[in-house]
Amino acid sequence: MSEMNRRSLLIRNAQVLHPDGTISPGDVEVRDGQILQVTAAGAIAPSADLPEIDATGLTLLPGVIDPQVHFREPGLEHKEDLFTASCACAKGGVTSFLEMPNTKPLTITQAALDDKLRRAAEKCLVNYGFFIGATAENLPDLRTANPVCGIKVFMGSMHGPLLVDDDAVLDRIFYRDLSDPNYENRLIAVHAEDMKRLRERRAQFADETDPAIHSVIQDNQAALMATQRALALSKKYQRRLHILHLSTGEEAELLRQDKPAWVTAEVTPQHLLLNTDAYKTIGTLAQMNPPLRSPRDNEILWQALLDGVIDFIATDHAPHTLEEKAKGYPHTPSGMPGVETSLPLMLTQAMKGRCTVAQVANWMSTAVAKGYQIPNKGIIAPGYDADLVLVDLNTYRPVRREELQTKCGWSPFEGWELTGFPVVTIVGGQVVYDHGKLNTDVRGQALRFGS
């Protein structure tokens, strides 16, 4: 079979989500990895060279673009690696991901970035992009490294070179010459927690071993203080800014009152659907940075998402082994996996009436492509890349640990009854996941980003 034929197919009888948010029965023809036409069901004649997928009873959505993951390669492959993580992506309907720089070695140079791109080309079943991490020393790399989706700044919850909490260093990273219209404006994505406050509160609660204290130590005020700093610098230099994993009602209300057009924000399903009550049931599996918050924060974040104050959804997939998670607080690492559950979690909320299917697709694909200026992604329309997912909105089943593809082998949502699980995932016109089976011969492509 030719390369073009491997990346061509016809999807019949799907409930197709259109760019205007409507859903109707339709057929989608894919040629050479791109959508050629979207028609009413039955309008495209069969072709001998075009494999067909019967999507009767299934809903066709643009593939998820997960804009914040930690896939652990190189250096931490005992937790996850690019192959296992991309298998988990394919099973979860995630057709593209943006990965963070806190690997070993850190992704803070062009050479380290090139190494990740090489590894991804060899191993990833889905499309990929990478952040470069900011340090106090690598300013030239931040401006020239290519291709990158953005600059990651850890303002807190980090140690070593990636921790950047000095005002003078942050100012240099955010700096733009506003008199020069061609001066680069590469997006800066911040993990917003105030490190000084975190240190003080860790000392204050140093003897506590209940994991629930994690949300007390890394409190709402620590997050708000850092977001305020980042927002002030962004406004000073009109610098593209993205607030990662927004977790507090206070931050959401700040952005509701003061959010320039060049600022975006995301929220995780964890911060929408879990809260501090989770420590009672799953212990350190609920530990992440920034921490889970109160039920009241859940509600404010939901409303901010519905109102457009928060722009999109990311998983912050950050796996650790069960052995590591069993060490006992405060010796346990923060983070949880998420790429396999994010889409069904959100689609289940849509089926409950909390939002619409179209809103979920916008938050998890269309808006991400817009925010990171990724061309030809996030919409089901002619000329767009055929990164697609067929989901079943009629069947409910529990999240089961033994069915997960992530190497860490657990989920904070284990046992939750969800709908909207992917049935078929398509990357660049190739079927990478089909009714429970992965096609590990498929390889994604390096994503491109606007300036």
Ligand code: DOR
The other form holds:
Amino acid sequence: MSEMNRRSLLIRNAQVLHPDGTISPGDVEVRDGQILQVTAAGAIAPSADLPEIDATGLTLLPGVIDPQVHFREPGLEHKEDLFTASCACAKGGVTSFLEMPNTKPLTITQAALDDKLRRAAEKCLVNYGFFIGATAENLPDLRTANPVCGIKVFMGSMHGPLLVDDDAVLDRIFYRDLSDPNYENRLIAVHAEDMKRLRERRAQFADETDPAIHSVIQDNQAALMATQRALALSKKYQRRLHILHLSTGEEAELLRQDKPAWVTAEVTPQHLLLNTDAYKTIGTLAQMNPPLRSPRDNEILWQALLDGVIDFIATDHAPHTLEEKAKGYPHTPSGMPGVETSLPLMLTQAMKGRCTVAQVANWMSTAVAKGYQIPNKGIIAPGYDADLVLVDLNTYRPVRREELQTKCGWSPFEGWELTGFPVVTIVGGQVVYDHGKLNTDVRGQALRFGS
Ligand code: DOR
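Form predicted together with the ligand, following the form predicted on its own:
What follows is the entire complex, opening with the chain shown before.
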């Protein structure tokens, strides 16, 4: 088959999610990796050169763009690598991801960024973009590194050069000359936890070995303090700011009162659906940064998402091996995988009536493309890239450890009965996942950013 034909296909009789949020039976013709036309079901004549997918009974959504993942390559491949992680993405309906800089070496220079892009081009089944990490030393790299989705600042829960909690350094990173209309305004994405408070409280609770203490040590106040600080800097310089994995009701209420037009925020499925009760059942597998919070925080975050105070959803896919997770608190690493479960978790909530399918697609694709200024993605309409997922909203089945593609081999959601699992995932017009089978020959592309 020619290159063009490999990226061309016809999706027949799907329940298509349209840009206005309505869902109706339709056909979608894809040519050369892009959507050519979306019609009523049965309106497109068969064509000999166009492979057809019978999507009867399935719902067609824009592919998920996961804007916060840790895929561990280079340097930490015993946990995950770009191939295994992108297989997990394809299975989870994630057609693009934005990856974090805490790999080895750290992604803090153009050379390290180029190395990741090269590895991804070789191994990734889905589309990819990378953050550059801020340090106290790499200001010039932060301004020029290309292509990047943004600058990642760890204000807390980090050690080494990627920890940036000094006021003067933060000010320099956020700085913009407001008298110069062309001054660069690259997005800064913050991990907002106050390091000074975390250090003090770690010392205070140093003898505790119950993992539930993690949420007490890294408390709501620590998150709120850092978010307040980032917000103040963003306002001072009118700097694009994205608050990663918002976890507390206090931060959500702060943003409800005070959120400039250039600020966005995200929440993870685990901060919506898990809380501190999870330590009782899954122990250190529930340990992440920022930590799980109370059921009341779950409720406030949900409301903030529904009201548009929180813009989109990220998984913070942060795999660690079961051996590492068995070390016993506080020696256990923080983080949990997520790309294989995020879409069914959220679609299950939609089927329960907590939100709509259209809202899920907006939070997991359309709004992410908008926030990160990723052109041509996140909408099913002519001219957009054919990054698509067909999901089954009629069948329920449990999350099973043995079916997971992530190298770490576990999920905090094992045993949860979910619907909305992907049946077919399409990246740039290529079928990368089909009824349980991956096509590992497919490769994604480097994402572009900017309007
Ligand atoms: O729980 C977490 N784990 N939060 C982070 O921000 C980093 C991540 C990791 O890389 O393991």
